[in-house]
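For reference, the chain that follows is the form predicted alone, supplied as structure tokens.
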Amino acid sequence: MQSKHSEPAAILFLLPAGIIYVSAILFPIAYSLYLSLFTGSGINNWEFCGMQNYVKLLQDKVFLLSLRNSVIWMMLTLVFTTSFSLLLALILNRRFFGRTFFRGLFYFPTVIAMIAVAIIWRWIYHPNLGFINQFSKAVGLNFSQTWLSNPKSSLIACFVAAQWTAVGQPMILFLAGLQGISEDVIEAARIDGAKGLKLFFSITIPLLKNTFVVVLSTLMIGALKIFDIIVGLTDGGPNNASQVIASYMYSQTFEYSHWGYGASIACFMVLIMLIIIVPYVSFMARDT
């Protein structure tokens, strides 16, 4: 029988988590939405402008460029990061000598601060001393270029650098999903004649559905929030060629003190995440 004092006790236990949730998540979101309705760059010069900041966003060429770059980054992430991390998980799920070492080796870059990764890859991309250009010269390939200062290659160069740390976490999630698949199911499918790619696409992929929901949703959110690797490598340049939504929001808010405009960019970014993530998770998890 449930005690009459259990409900107040449960509320008291939930109160600390509720306070943290409200103060760290709900309040900042509400305050950002409030700031997005004002213009001004100081404490005493705020002026209510309604939805003008959002109208300005849709007319801002740099913002539209950063939005395009964020979408490109997200699509590349969904294709390459997901595929490569799944491939690594499939390899490391097999039994071979040293697989535990290689699991740790491929996961290790995930724990490195992204700004440190940016510093490392800045030297790798160095036009004169960088490994890529030096290696291309050593093997006789005319492949040298200024990777980070070239508008055509800067965004892709940042994406490649980010992959060093991006594949570790989804790899571990896929590996956990693969180890959760019963060997009896795999053996039964093989007895029925499934093998190779047919076994992979007909049995393994459907059984990894829940894992894909988690992996793809986290990768999409991470792609839209990408910031530190961009700032560390190019700071959005050259000529905003590698600018993404988060870096543009930061520059408008903290470098140019356009607090209301920066807040509108943040709210727009949250809206994009809700539009993309919520329907995807709801659709993929509806039968689970």
Contents of the next structure:
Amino acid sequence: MQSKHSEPAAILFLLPAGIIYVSAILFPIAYSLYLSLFTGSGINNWEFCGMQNYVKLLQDKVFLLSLRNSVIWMMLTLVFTTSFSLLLALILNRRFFGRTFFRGLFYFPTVIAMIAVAIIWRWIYHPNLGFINQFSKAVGLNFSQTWLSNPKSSLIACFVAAQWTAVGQPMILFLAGLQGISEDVIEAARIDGAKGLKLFFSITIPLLKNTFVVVLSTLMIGALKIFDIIVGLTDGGPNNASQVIASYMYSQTFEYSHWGYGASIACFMVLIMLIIIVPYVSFMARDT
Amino acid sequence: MKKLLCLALTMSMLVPCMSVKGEEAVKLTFWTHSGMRDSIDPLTENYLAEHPDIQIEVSYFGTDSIKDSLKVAASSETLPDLWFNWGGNLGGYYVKNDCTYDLTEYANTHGWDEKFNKGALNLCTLEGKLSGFPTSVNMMTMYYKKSVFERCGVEVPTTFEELEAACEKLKENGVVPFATAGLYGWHLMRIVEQLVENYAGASLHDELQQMNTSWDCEEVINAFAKYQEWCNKGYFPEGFITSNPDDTLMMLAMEEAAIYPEVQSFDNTVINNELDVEEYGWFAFPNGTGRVSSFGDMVQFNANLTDAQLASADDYLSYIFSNESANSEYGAHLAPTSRSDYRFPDAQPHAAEVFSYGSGSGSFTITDQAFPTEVADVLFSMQEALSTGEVTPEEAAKALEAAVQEYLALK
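Would you mind generating the form predicted together with its partner chain now that we have the form predicted alone?
Next comes the full complex, this chain leading.
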């Protein structure tokens, strides 16, 4: 039985982490919320403007475009990143020669900084010297494109580049989830006649429910926060075609010194995350 | 005996503390551009070896990151003691917000009018205050590769019509006329601002830059129309809008493109890339006024510097950005053209010519220094939108004027 005396001791032990959490997380959030109610572009010339920044947000064409792009990015992430990382995890969960090597190989790009990935892919996409256009020329395909400069393809090109590093982390989580599924359960399902896709959708996927909660929520948060690959590859261009919420928030805050407006974008971003992620996690976790 | 030993030991430990307190070291923090690191690091080491009473901590940043880092530092009142910056609106932000030391009086009493050339001091005078230690003045002209011009039968253009004819000829010969890149906007802007100068003329261009007259005018529309026409004719490299300015020199060196907009430091860049500087020539963009675009850079001083820090900062920077340091074995990344006594190295044949031409012909402020950042970024967006045909020149001019009005209203 737990002693009553353990409560003050627990609080004492939690205090250092609590102080860090309040000063590094809660206070900046509250301060951003406070800042978002002010306008001005200088250092000491802020004026209280109430909800004006939020009203302006909804009329700002570039913000709405960046919001649309962030939502597209999130949808693509949910469909492609999740599917591809799950597929890789399923393959790498099988027993075959060199399995450990391939696990390392597919996880490796995850450790590379996104800005370095942007530099690598800038050269891959280079219109004249880039690998893709040169390769298509070499195999006789007339497929040369200006991948990043075309407003229709720039966002997708950035997304493809980001996938190189994005699949490693969810793949590892899925792999851990798959390894947590008991062989006995699979064996029992097989004896009952389940096989192939039916086994996968009726047994494996439901048993990966907890892993899905973690993977999908982290992927959604990551998708809404995407920033460095965009800045490194297109800087949000051409003409804001690949602008996303985080890059727009950065430019408003740190390039133009519109601290209040930038803070309102950040608050809006957090609000979207809460609206999407909290219901999802609570719905998925209710039976757990 | 034991007590005496203890006393002696205690005294010996106190002696260094006393001497430090007696000669309190002057401490300075300095944020500067990473492009100068190979020069500033060894020169600072040399300087500190001769000045044990001074401590200087230097931090390096890239072109865009220093701008953002300084704004964050200014807003949180954590600016360093000294920081590299450009003139115009970039440096002006810190003056308007009272972050910089007004050096006017110090300069008057320390002979800066003899130490620096007048143009450099003017570029550093913002909001009526001398807001920094001038480090260089830069004149933007067009560099070209002689062999490409010869191969394509192109003469150096002296009029705008000749320039257009040259571009057409280069394109016919499979060479992209301009080696430029649109990522971050500023490199491509070097061409667009010349088109504005060409169509608007000197006085209207100055008024436009100062936001005293509307950008939604015929001259600007004509300039944007010409730029869009050049985009459609393929006068810029394929995919240039999102190409990185760092990769543009390669296009020139590989003879894929012919004309490269750059300041007089081009010679230095070519030499540092182990290319032959004699293979290149230069000309002023034939814009009808003869003016080149120019910009200054400087080291700004924190408004809270003490007198001792101010004197040490001046002494240190005077050593780093001196004719002697620039011509020493470590000076490859320095060109203190702000100094009256600065002499370009013999190995840089075009630099002195370009600087002399720019100083004589007159200049206009480079657009991203003339404009506040938010207006410059709208210009950059319009450069992109015009290149892809998303907007017409009329719409681009309207959008730019709207950005100017929004900025003025906020101001």
